[in-house]
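Below sits a lone chain in structure tokens, taken as the form predicted alone.
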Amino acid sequence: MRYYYAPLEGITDATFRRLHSKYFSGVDKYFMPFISPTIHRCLTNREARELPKAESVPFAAVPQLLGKNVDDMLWAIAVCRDLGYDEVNINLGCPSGTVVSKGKGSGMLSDIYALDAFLEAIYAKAVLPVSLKTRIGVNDSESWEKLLEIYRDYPVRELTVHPRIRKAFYKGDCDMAAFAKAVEDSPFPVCYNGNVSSLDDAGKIAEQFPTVESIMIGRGLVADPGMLCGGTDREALKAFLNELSDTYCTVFESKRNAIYRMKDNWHYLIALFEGSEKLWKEMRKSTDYDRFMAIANEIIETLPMRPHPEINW
């Protein structure tokens, strides 16, 4: 089984990816949180930082693009090629209200004819192989089979399916019957994404769908960074988070901003520790960097760790 790290906006940035790969093994590909190209045909400073030359990245990484304008997307694909990447991923799954309101991400699934025309133009001129990440619909999954018919008309490098509708965001159970439809007779590899918080969960997916060879994990890997290498070791976790925090202080030029980013990580990571309610409450309120780090180290050093995180999906 191949394991991919899902892109989480505001969490799995370039710093996070580099340090996760340094301290924890098992990820076959890291997918970058999306870049959204515009008519200005230039990368912002943040995008340039998040999209370094491929040769400078010591692990397999895939840029993810978000957009609905064909020319803008083709320009971005060419940029990725020039930087040395050998694949791009197009995001058709982001459920964010601000993204969907612009007709991007999972918002593109609401007009299947426009989506078909978009993909036809992309695959006709893209200078790199293109993979897709999709949901199964917007407000319902009635158009899912039609969406699959459209995807199967194109040379999709790999189709990653998050089997929820946009309306569900990340709540509730995944629609495994819908995922099964994607696996049946698809001419390209299909990757599973959604509600994987342990290797046992991944094993159940592999058992149910023996032809599926890749699983993308997001929140589960943030909550349990060492999931894919036999479990999260306390000392490795402490070293990872300390270096991550220190690096954010430099990157953001602000200890306060570093705290905010680390709190986003701890929102998921706290699920790995038992009896963390009091310290987690104190951590959320903390605005002092040294105190925040002291609480983080106290959690890691003193609280019992669960075999796998208890995430309320």
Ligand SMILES: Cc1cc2nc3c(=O)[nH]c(=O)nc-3n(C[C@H](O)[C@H](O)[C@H](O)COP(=O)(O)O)c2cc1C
Given for the second form:
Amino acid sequence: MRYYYAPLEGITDATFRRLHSKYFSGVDKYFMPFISPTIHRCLTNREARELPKAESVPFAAVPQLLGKNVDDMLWAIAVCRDLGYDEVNINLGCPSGTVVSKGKGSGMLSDIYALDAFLEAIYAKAVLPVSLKTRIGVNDSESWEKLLEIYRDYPVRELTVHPRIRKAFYKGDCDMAAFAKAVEDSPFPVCYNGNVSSLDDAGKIAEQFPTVESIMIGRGLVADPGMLCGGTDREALKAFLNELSDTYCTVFESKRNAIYRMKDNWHYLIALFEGSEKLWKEMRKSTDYDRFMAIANEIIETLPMRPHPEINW
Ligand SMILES: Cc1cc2nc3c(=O)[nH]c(=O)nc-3n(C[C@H](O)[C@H](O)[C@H](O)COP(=O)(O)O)c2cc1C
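The structure above corresponds to the form predicted alone; please give the structure of the form predicted in complex with this ligand next.
All chains and molecules follow, beginning with the one already shown.
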């Protein structure tokens, strides 16, 4: 099985990916949070920082693009090619209101004719192989089979399916019957994504879908960064988080912003520790960097660790 780190905007940025790969092995490809190309045809400073030259990182990474304008997307694909990447991923799943209202992300699934025309133009001219990351619908999954038919008309490098509709955001069970439809007779590789928080969960997917060769994991890997390399070791976790926080202080030029970012990490990480309620409450309230780091270290050093995180999906 190949394991991919899911793109998580606000968490798995360039710093995070670099340090995760330094302390924990087992990820075959890191998918980057999306960038949205605009008519201005230039990357913002932040985007340029988030999209380093492929050769400058010692792991495989895939840029993700979000947008519906074919020319802007083709321009961004060429930029990714020039930076040395060998694949781009197109986001057809983002459920955020501001994205969907502009007909982007999972909003692209509501007009299948426009989606078909978009994909036809992209696959006709893209200078890199293009993979897709999709949900199974917007308000319901009635068009799912039609969407699959459309995808199957194109040389999709790999189709990652997050089997939820847009309305479900990231909550509740995944629709495994819908995922099964994507796998059946698929002309291209299909990757599973959703609610995997342990290797046992991944094993169940592999057992149920023997032809699936890749699984993408997001929140489960933030919660248990060592899931794919034999479990999260306390010392490695401490070193990882200390270096991550320090680097954020430098990158953001603000300890306050570093704390905000680290709290987003701990939102998931806390699920790995038993009896963490009191310290987690204190951590959430903390605004002083040194105090925040002391609480983080106390959690890592003193609380019992669960065999795998208990995430409330
Ligand atoms: C905070 C957050 C940010 C996300 N950002 C992105 C993104 O930039 N691109 C994308 O395709 N999916 C994004 N996702 C969706 C994840 O990649 C993934 O599909 C989702 O979390 C389900 O997988 P999981 O259950 O393993 O976390 C995001 C999800 C979360 C919770």
